[in-house]
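Heads up, the chain below is alone and in the form predicted alone; it's given as structure tokens.
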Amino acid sequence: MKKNYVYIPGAFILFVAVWELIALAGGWNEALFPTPYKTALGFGELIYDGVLLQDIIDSLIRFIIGYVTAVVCGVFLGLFLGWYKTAGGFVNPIVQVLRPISPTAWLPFIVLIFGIGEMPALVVIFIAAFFPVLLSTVSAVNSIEPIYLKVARNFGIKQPALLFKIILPAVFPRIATGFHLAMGTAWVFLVVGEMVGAQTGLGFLVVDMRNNLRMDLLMVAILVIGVMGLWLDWTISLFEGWIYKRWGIKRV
């Protein structure tokens, strides 16, 4: 994993010299497609106003709220699905109708129950994060080596402690994909719930400047949201190594 951050530095120049190229082959106006000039000029104009730093804050606090909600209870719901296999069948067929449905489907309803603000934001980053890390960690237990059942038996465990104390820590690493999916999906909604009724966050900033016809600062905004993603990414990563670490999994 850390092996490909070192790529970043020459990602990024390439990226930006074929932005330049297609402006310049383009022959478009800046004020319709900016050239990276052009975008680091509206950048720093968003920094000395203070709107990007606050807007970033604004939806990080969002974004975990949601997410960590959802992957919290992904996690337990899934363990319980997952090893009471009675009860997975039954509430299988439902997520399984769920699941493929868009957050932004469900935004009128959403809209309707908790109204315009905050809430639509969250309960969005919730229904996108949720179901990666549900599924991950059904699919992880239903497949845990039977050698962690017999230890366990053979040491006298039982439950809660079989559940949290052998099979979590045994199928961690099939979890954490789910948490890296999750985290795609609900930074992507994100943005799409703080464009309905939000007034602070990168979501709003994308829809505010496209409204304005600053293309300068869309492109900025579109940017930053492409860049805290990857920020995300990483951070999960390390999270993951700490508890890789704390637990003596050996990882991949």
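Basically, rigid core = biggest C-alpha set you can superpose within 1.5 Å across the two forms. Please read these numbers as outputs of a predicted model, since none were measured by experiment. Numbering follows the first chain given and starts at 1. Compared with the form predicted together with the partner chain:
Core-superposed comparison between these two forms: the C-alpha position of residue 27 differs by no less than 2 Å. A displacement of less than 2 angstroms separates the C-alpha positions of residue 228 between these two forms, with the rigid core held in common. Once both forms are overlaid on the rigid core, the distance between the two CA positions of residue 36 between these two forms is 2 angstroms or more.
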Contents of the next structure:
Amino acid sequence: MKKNYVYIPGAFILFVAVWELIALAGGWNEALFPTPYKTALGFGELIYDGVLLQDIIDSLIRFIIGYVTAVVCGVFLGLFLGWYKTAGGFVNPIVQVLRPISPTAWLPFIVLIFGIGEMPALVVIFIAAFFPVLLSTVSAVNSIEPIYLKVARNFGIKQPALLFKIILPAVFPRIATGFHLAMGTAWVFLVVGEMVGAQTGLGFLVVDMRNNLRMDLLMVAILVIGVMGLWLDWTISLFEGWIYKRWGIKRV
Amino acid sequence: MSYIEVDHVHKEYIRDGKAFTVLNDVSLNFDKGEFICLLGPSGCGKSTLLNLIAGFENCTSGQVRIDGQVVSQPSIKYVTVFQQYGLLPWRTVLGNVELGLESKGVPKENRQAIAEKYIDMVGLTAAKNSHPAELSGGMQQRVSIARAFAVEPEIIFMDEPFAALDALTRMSLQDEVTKLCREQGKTVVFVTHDIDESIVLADRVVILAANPGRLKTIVPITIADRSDRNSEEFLTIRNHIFEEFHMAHEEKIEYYI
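What's the form predicted together with the partner chain like, now that we've got the form predicted alone?
All chains and molecules follow, beginning with the one already shown.
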């Protein structure tokens, strides 16, 4: 996108203006609906006492642990199920049933099994990221270019070299799309995961500020979650772009 | 005993529950060091025949023997060059040429030197660190040829390798490939539907007819200067093959009626 240096500040001004208008038109108590100005002050406050930075770091660490675990499990299980069609045939119906279930629906069971604190957040992120990665890997393996396998047969490349030299790199661009999708979904569920007993993190900040009736700080937390999500999306887009370029695939 | 023996090969596919004959009782013998072109209209089973000789597919009946051994699967001793190049886009030119050397168990320190030698042979030294997507079709096919030669196979199979290239690139690659294969004494089986290409390249042209795919005739090419595509000799052979080809077509039409 061109002219981002015009669009982004423009969008920011538009956003703040609409927000201010809503605040004015609503005429609510400032403690219930913070204005942009009050939110900015709150932002300064959270930065100043270091709470915000610590919460961001804690959330990111949780997110990365849950996400990376999901990616590794999803890719390896996906390669297995995609390659061994019989196993895939048995597991696919189960996956299709589990996939549309929101990770939050499992929360009571997650708490029962893993207790409260760190684990629920990790498990929720894991579940949210796992299925997009798994499904994109299976479909990528199923649609691998036959010529790569033909070349591998010709040169006598057998397992496990076949997996690491041919199959995994061949399916990688399509898996990367799954990574992107999974990242967006998992970030949305981070907040939910951190609402169950975590003592830090952006999700905790949301719950904590709601309980303390600090709506200005709640608004800060909400906006930071959005900006962080955007930043993560942008980071993985760069990674995806690099993969596509390396593999010589034109972006559609 | 010939080097490559195609012995009463019959190939059927089952399509919609009905058997469909692709190749009907084909028998051929090729000698070591020969350059053979399989020429025929589309649907004559020339690519299937190549896949059977290379071991990618198995015959319904009959057998293919190379050096007396029955072929049942592909081998690194016989490398195929495909029309779609079959390069691995995530590897550089060098990495692609090293691929076969890796599974041959060539030590790491020797691989690069061998790969570089063959990359030089196809004139791509300047592009050795590029990725396939950065190269033109002709250059990619050169990489694929270098990759095939690098494992020092006894036979090179080529399945319409130049069909996707523009005319000028195709002509220069034809001249280079025929020179390389003859210099290195490779046995080559080359599939094409281009009559001129078969005359430039082959020692013998095997003409196949379609519906069902079968052997039509074999034309030996004895031209002093192959690169002159307008010589009297060239045109005479061209006409001869064209007539055979044409008859093959007519029979095909009659077959339909």
